[in-house]
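Heads up, the chain below is alone and in the form predicted alone; it's given as structure tokens.
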Amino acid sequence: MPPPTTSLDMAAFQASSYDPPFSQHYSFLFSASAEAEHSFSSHESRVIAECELPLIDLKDLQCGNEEERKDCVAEIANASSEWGFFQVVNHGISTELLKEIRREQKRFFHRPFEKKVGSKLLNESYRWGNPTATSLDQFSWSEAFHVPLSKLAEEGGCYEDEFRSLRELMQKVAGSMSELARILAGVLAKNLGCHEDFFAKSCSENTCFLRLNRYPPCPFSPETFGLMPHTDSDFLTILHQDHVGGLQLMKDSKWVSIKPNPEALIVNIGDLFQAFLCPLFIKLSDVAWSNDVYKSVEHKVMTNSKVERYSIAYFLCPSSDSIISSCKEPSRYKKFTFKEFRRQVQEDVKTTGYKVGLSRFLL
């Protein structure tokens, strides 16, 4: 994957219309001197195919008979084991609500840089790129608001009146996605004989997040990351994306491109769920599916040179002192708290530029 550090790319960077603070902060990554020092990671960039994620209709989970519900649970469990990702329809979240927040999201992201970075409306949660990047393979060509749900209910903010509707829509979306995440997490936990109420007890408005993402058109190399390869450091993530595409995930040791379906929500397993449900041997009597572990799968977003891409993600996270351990023995991982996990991730990213993740906690 050639780095976007040619003179043509540098000229495009300097001539681009992106905000001066961004250019000033990241220009060194695109300089000629950075090219000599730059080496890409070992991630295989070649995409073998575009595919559709397993599509699961949730109506049977709520309204079906016992046999239909078991089949739906089996589909969810199979997809979580084989792919670590799946998409859902009839999920209970209003299509009109998602359209409304997308309109407000676009309006907000197209505000001047100074207003976004200084806005107290979203808890000063704005970020552009990756502040810890020291090379282009650690860089993400995207901007986002990563907002604690607890902050959405707070009044105040220097642009409160202008963006009141966005905050109200975010509250509604977060509430709906929170309910869906708890249902799905409970199903997956119960399916392996664990307590499904664990998530209700440890995950609350004070611990979960909503993230608004924008991936601007990228004037550089098409191999530039919109979001660098990673796994999610939570239990479950629920994602609503537009029609543009760009999401890729690791399947059978190769990158596959995910065909976008704006009518569905994408659900993926996070690191904590893989550690929480990591028995080596599982006996299932009432649901037939693979005995594999639910997988937290590496994924990334690639840029588009012509059009911008938007998405909204909900992260189901526990409190900092929640202990993560397997509900079955023997476990592959030692016990750890969410705080310990996040601290280790931050240290690794600061030191190496990359997240190491669960392998740090193997027994």
Ligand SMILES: C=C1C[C@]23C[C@@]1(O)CC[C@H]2[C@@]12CC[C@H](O)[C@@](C)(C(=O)O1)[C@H]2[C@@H]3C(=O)O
The other form holds:
Amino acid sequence: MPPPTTSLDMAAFQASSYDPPFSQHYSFLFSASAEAEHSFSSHESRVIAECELPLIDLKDLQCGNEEERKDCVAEIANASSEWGFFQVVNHGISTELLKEIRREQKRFFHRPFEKKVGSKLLNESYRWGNPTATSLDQFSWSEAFHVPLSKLAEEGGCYEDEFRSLRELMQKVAGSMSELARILAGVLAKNLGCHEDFFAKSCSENTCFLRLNRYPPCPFSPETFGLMPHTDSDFLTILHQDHVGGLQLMKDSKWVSIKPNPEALIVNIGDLFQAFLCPLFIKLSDVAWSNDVYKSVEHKVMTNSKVERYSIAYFLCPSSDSIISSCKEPSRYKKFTFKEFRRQVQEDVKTTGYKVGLSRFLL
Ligand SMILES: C=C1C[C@]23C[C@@]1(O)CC[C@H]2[C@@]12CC[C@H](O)[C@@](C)(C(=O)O1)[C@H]2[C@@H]3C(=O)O
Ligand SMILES: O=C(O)CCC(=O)C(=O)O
Ligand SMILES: [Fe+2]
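Since the one above is the form predicted alone, can you give the form predicted in complex with the named molecule too?
So here's everything in the complex, that chain up top.
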């Protein structure tokens, strides 16, 4: 069936009972006129290069000799500065567990839409589309459960019996990803002259999130975003994408797509690590450094018209009152807390339709 091009055709597009009603609620975004006006050229995504992210084998980090360990640390630090992204194998999370949670995630998202949006499933963490979108490039053709880990631990946290297994799997995956994030953040912090356990202390189970993403097939322009371009509002993200593909990152001012690798987990630097400046009182070396050593890089997800896509993301976040960057020399950013950062992001998304992020806090 050719993709519908007018709002009339759109109504004919039969979404499944579990798909969010994107067409009905956002028809004004997809009507022919809106589409004609919207120049997708700014996010030209037709012919783009596919890249292999830097692939880092973590076995050298834990059981390699000193030389291999140092090489592994250097690979992690270099990729975080040059790409802002890398992928890791021998990360300690079993492929079987990741396959199992994708099965349960699919079963969970395939519940009727009304059930997902109406009930308190996963503590009202459900979100879909983008209610403030006024144009296609502010819209995300996806649905997600953005779950605070603190809620995952709560007994009886609005889980229906038939999804107890999903909750248990989420706890297992969150636990493993937390451990991996702590190790990687420790390596990156130490490379900045900071205590290795700085993040273990400022990011606890109560401040981090696990996000389940589903990207339904999209029958409209192949340039519709599954998730609009953004940088992550955290220190570090650990991401498992399934075999479908669609994730792209900005590299040398061009979008490049990231080839799915079922054995690997993707790691990307968030805004907070880019702005991070080790509090001087625990700076362990006189390394001359400032912020922006590691790069929080813009990325997006593109839809496809054929198959749904799933991903699961772990966000390493500090407590709301954590100070991210002091304005002491040589910081490029004024002093701000995570709470101020998130509030500014939400205000910008509401008023402009886009996240502005770190540039709001430049000195
Ligand atoms: C890490 C995150 C940043 C984000 C919320 C999220 O937890 C995952 C998606 C991100 C995104 C992408 C589109 C928008 O820019 C945004 C405001 C949103 O609604 O989801 C950002 C979020 C953010 O920066 O807070
Ligand atoms: O689904 C993906 O591959 C990326 C998701 C993402 O960027 C996010 O949840 O912040
Ligand atoms: Fe992201």
